[in-house]
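First comes one chain, alone, set out as structure tokens in the form predicted on its own.
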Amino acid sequence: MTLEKAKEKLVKYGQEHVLRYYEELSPEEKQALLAQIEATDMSIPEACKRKEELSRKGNITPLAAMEISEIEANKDSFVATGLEAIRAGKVGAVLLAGGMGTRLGSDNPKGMYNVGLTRELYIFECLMNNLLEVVRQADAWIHLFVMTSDKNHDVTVQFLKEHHFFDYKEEYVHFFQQEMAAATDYEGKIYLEEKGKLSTSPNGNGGWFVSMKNAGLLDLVHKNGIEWLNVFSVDNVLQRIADPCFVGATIQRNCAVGSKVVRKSAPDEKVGVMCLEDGKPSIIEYYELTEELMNAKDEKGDPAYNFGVILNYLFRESDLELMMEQNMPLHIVEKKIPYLNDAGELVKPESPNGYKFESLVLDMIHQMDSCLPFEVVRSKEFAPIKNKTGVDSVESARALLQENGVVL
């Protein structure tokens, strides 16, 4: 991008200030800044003006889950359908691994965290082992797409290569980086974090498909005939990936997306809950659940909003491509954002001073016409690692791994 083109774009969106130090930059820094301006969606910060409108929820009603009893009754049929799809190469997996292990006391990517006690056992290794079980069951390899971030890409790739992908076939592992979104002040003006660099942050866990598309990986998806993508997060060491039963049930029910869910441990558990919003599948966050919704009952007398999501979804790939033609909803998050002040000095604020912009997987669900909430046994498939100790921690995950026969 030329300087003139950059100025034209910035004037259009009222962001000319990001070039204030341009003449102080080296030729390389100038080129990097122009490239960043070209790549940045400048329309996103304008969402600040519609903040209240964006956060408004529609009419929430229950969405029934396929419960374990029904799954068990149809298990053989579901598994057969799922294995057929996997063997035909129609199922891929997408690992969201852009996060760091900061809350665990680690400076490394979260997937590199060692949960072992008497041996090394990394989070990445746990997930590869879980996927390898399906590979052996189906006698077919599954393409795995690993989303990293600009903070952890190189070290993640290096780590997995050094460990020979924990016996997963290297040619079936594909890396791509998560796209970034500009961070702004409360007026929507983009901050600078360096004189030649816009302040940015990852575009949220709902940005995985656009990031994958922009990395050119949809060519590989089409070439290999992949029709379903199982997207999952790095921090649940027990989750089953490309689970044939889950795949088969979603295909048989002809749903655009399947969502693994667990029964909530308490009405106020901090998990998003499957529901319908204005008649379409959706997820309502735990902090959005009113007392009325929390205490609502279904026709059986059970809690109506009783199934929490675990960030393990199976999307029909063609529907994702249709979704890309629409505008994804945005979430505006108030954050502490380091920035350059008028004197060109870096300031690290002690309280929130602006917005970061994200799209979330739950919005992708709401873009779909149908969703199958698929209940799984909590103690067998839900061991999230959010903290070092306490609830949803390294400690609790270790206990669940041992309960499931994993040697630590």
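Please supply the corresponding structure for the form predicted in complex with uridine 5'-triphosphate (the preceding block corresponds to the form predicted on its own).
FYI, this one's just the chain on its own, none of its partners or other molecules.
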């Protein structure tokens, strides 16, 4: 992109300030900045002017989950169906590892965190071990797609290679990078992180399928006959991946997506819960749940919005292709964003100073026609690591790993 064209684009979106150090840059840095300006979707920061409108919800009604008693009663049949699909190569797994893990506060990607006490046990290793259990049970390898971002790609790939993918078969592991989005101040002005670089951050976990497509991986999906993609987060070390019972139940119920859920520990627990929104499956965030919804009861007298999502979804791949054309809603998140001040010095703020723009995987559920919320035992399958200490932390996850017989 020429400087003239870049100026034109920046003026249109009120972002000319990002060129303020342009004359100080080397020719290569100038080229890099112009290329970044060309590649950046400048309409995104405008979303902060429509903040209210973006968070509006439709009409919320309950969506019943398949509860543990029902799952237990049908377990053999679900497992048989799931194993059959896995052996036929119809199931792939997608690890979302592009996040910044700012709450954990480690400089490395979250998956590289060592949760071991007397030995090394990395988060990536826990996940590989969990998936390997299914590989052994099915006696079939499962393609594993790993999403990284510009901020952590090289170090993630290098780490997994150095550790020989923790015994996972390398040819079944495929990396792809998610897209980045510009970060802004509260007025929607894009920050600079260097004199020749816009401040960017990963664009949320909702773009994973589009990013997989952009990376050319759908060819591999089609060639291998993969019909289901189990997408899961990096930070739940007890996560069951490609769980045959879950796969079988979703297939037998003929749902477009299955969603693993846990029974809430309290009505005001801070998890998103499954529901119907304007008649379609959806997830309502805890801060959107009104008192009335929080206390609503179903026909059995149980809380009507009682099942929280744990970021483990099984999507029918063909349905994902159909929804790709639809726009995902944007979420505007307040974050601490390192930036260059007026003196051209890098500032690392102690408290939030602006917005990041993200799309979220949970919004993909609302694009689907049907969803099976599938209850799992919390203490066996849910040990998220978000923080260093306290709730959802390294400490709480270690305790749960030990409770499940993992030597730390």
